[in-house]
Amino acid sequence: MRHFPAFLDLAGRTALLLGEGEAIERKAQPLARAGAALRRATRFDPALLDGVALAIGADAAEDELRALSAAAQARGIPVNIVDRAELCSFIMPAIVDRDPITVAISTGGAAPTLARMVRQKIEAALPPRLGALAALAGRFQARLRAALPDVAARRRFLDGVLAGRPAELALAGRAAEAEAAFAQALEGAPAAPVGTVFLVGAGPGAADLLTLRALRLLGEADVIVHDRLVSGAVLDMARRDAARIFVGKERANHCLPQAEINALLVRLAREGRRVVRLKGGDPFVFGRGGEEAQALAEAGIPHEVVPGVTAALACAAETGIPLTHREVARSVTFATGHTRDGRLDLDFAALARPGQTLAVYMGVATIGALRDGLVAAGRDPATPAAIVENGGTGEARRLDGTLGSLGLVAKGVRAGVPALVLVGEVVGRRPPTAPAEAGLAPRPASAGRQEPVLAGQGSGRA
């Protein structure tokens, strides 16, 4: 982010316009509603800047424009040459105004035209009374401060009557009886916040496969204790001033162990705090999700879970392979490679019954053992095999080959890269119309070959 983004209070003070013109004109028209005073000209003159809060410039001399730009920047007063990125200190933005909402969206002056059409779906998106709703807000300010001096209660009262009966009735132009409905609903607020905790699914990395339930309780959130798996992209949804609590794990380095992440839970809903416990992929399928869940009822804490995207459908959706197949498949199973005891832990002979796929996580490390415990229980070596590392990111990598090569495909797999393993011939039946952008070879006719195949490498989806 090159520029900043701030709100001017510009009531009551001087904006220079330099300039004369359509261009010149339509920036004047927001500085007008804004509450500035004007100050126009067609030549520039240093005196013009005398008391000026901002410059524009457009539609003038290039040497007027340049003298405008370098002597305001000079002074630190910010100018915008329109359509002139070089000659800028600030960029206007393309507004959506919903008074006293107002939303300002800017490309850098990369591409003012984008920005425009930006607009216009926002425009579309938003309620022509937003407004009214903020005003509504902002009339009981001094009195929700007074009546909830919590700032968890108060952002969780406005969270239910913002997206409630008094909101609905703003927005219908209701004014009287959405602030009836507004104390109404403030009278039986209570003091303290109840604590709450989510066990989120974030999916496998990609902030567009977070769920539509993920994406709000992100930004309602007062806490956000998240894995390893979790990307940056989805943290990035969250709200911004959210604490943000890493307990990630790896195999034999757990930063936080399981005991403490679940008295950690429980301690923060009873001050009162809404929990976002944000976890890779699904927190049922081997996100310890389920530990969670029986710790917090033990306590008496409320508690919702929330799916997400389990690496599985992740891995093969964006690689082609079909989990299930009506010719080859028509059941899947999920199974971990995390080791008991210092041993796979796994009903071999039941993974190894044919007509079936099977996705192992955290298999890598144990990939020898999965493939003796399979071959020995009966499942045919030639069995097509892939490992998929950063299934569902958007820059996933496919490395095919048999079970019986699953040993030597592993050794091409980066280290600290999340993988699953897939076995299953619905390796081999990657649809005709899988997407071929993205690097991902069909897997070639040889399948049982021992020599593992690196199908390919994209930085987009597959």
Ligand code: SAH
Second form
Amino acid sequence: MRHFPAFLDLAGRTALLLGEGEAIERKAQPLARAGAALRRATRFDPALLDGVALAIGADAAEDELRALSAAAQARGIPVNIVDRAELCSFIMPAIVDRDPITVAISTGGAAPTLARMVRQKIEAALPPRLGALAALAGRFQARLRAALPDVAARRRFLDGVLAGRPAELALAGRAAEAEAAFAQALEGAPAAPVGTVFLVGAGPGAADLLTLRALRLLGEADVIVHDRLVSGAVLDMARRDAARIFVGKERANHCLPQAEINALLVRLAREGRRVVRLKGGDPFVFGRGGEEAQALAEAGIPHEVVPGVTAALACAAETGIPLTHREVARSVTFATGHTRDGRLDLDFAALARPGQTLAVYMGVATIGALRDGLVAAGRDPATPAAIVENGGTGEARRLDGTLGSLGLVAKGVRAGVPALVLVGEVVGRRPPTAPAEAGLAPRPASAGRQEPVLAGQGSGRA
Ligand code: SAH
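After the form predicted on its own, can we look at the form predicted in complex with the ligand?
What follows is the whole complex; the chain from before opens it.
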């Protein structure tokens, strides 16, 4: 971030405007709305800066503008010369005004046109009377604190009210009714909140592969309990002041044993917090979400499961491998290569039948046993197979080979990167035009590319 955003209180303070014309008028308007006293001049004089909180110049002679910039900066007064980045000590954002809600947008000076486009999107997304709703909540602030001294209880109450009837009324312009509905809700609010745990699928990594429900819950969470597979991009979507607890798990290197994670979730909920247990992909696909849900049920904690895009779907989509395909694959199986005792306990006879797709999670470490089991059960070693790293992150890498060469393919997998094994006829089928080639999805060069060394290694075992 090149510029630090902040909101200035200019009420009753003086702002200097140097210049005469349209550009300076456009700056005068928001300053006046913020309650600043405007001091106007067409020629610069150092005395003009006395008592000034902020100065803006435009539509004036070059030497006047330079003098203003230099003098203001020497005196520590924030100064902006319109369209002259090198003479500015601050930049003016594009503004969405829903007073008292203000959204300021900056591209750091890189692309003001883009800032205007972003502003239009935000303008369209925010109801016109959003400010009235914020003002309503503001009027109740003191009463709310008195009635609900507990922060979590207050937040829970506001989450309900700001998405409920009082908000509907305020946004519809029915101010008096909104006021009454707010007061009525406050009377019935429970002082001691009951905690809830949401087991939320974070998807494979890209923030825009979150579900809308996951996004909303992330915005409302008091605490976020997450593990290693959850990307920074997804965590950035969470409420800024939500507490974050990392319980990172790595295969064979569990930072926090599952029983302790379960106990933690129960404890946080009993403290009355709104807990989001964020899990990579889908919580119920090899995520031990089932165990957590059971522990919560046994402890009598209200909980809800929110599905996410699981790795197999993300890997398939990003590398253009259809998991099922007419004639070629009529079913798809999600299996795990994770073992407790080093032995792969899979139904190889069932998994080896042709005409189906197999997606193996945590399969790289035990790839040899998977290959041997499938081949021994009759699967053709020439069956196409691939390993996909980082699927659904926008940086997927696809390593191609065959069932027989999977051991060799796996050697190309980078350490510490999540990778999924796909086996089946569909892997060999490439759509006539891959999405990236059609210009539909921007992807790095490595995504979806055949690895020349590993592709088509034949059927020999690695
Ligand atoms: N609940 C998760 C899976 C957790 S098990 C889900 O639904 O996706 C962890 C395994 O998932 C990893 O070892 C890897 O095999 C797979 N995995 C998770 N994220 C992945 C990704 N972005 N790309 C490829 N494989 C991934």
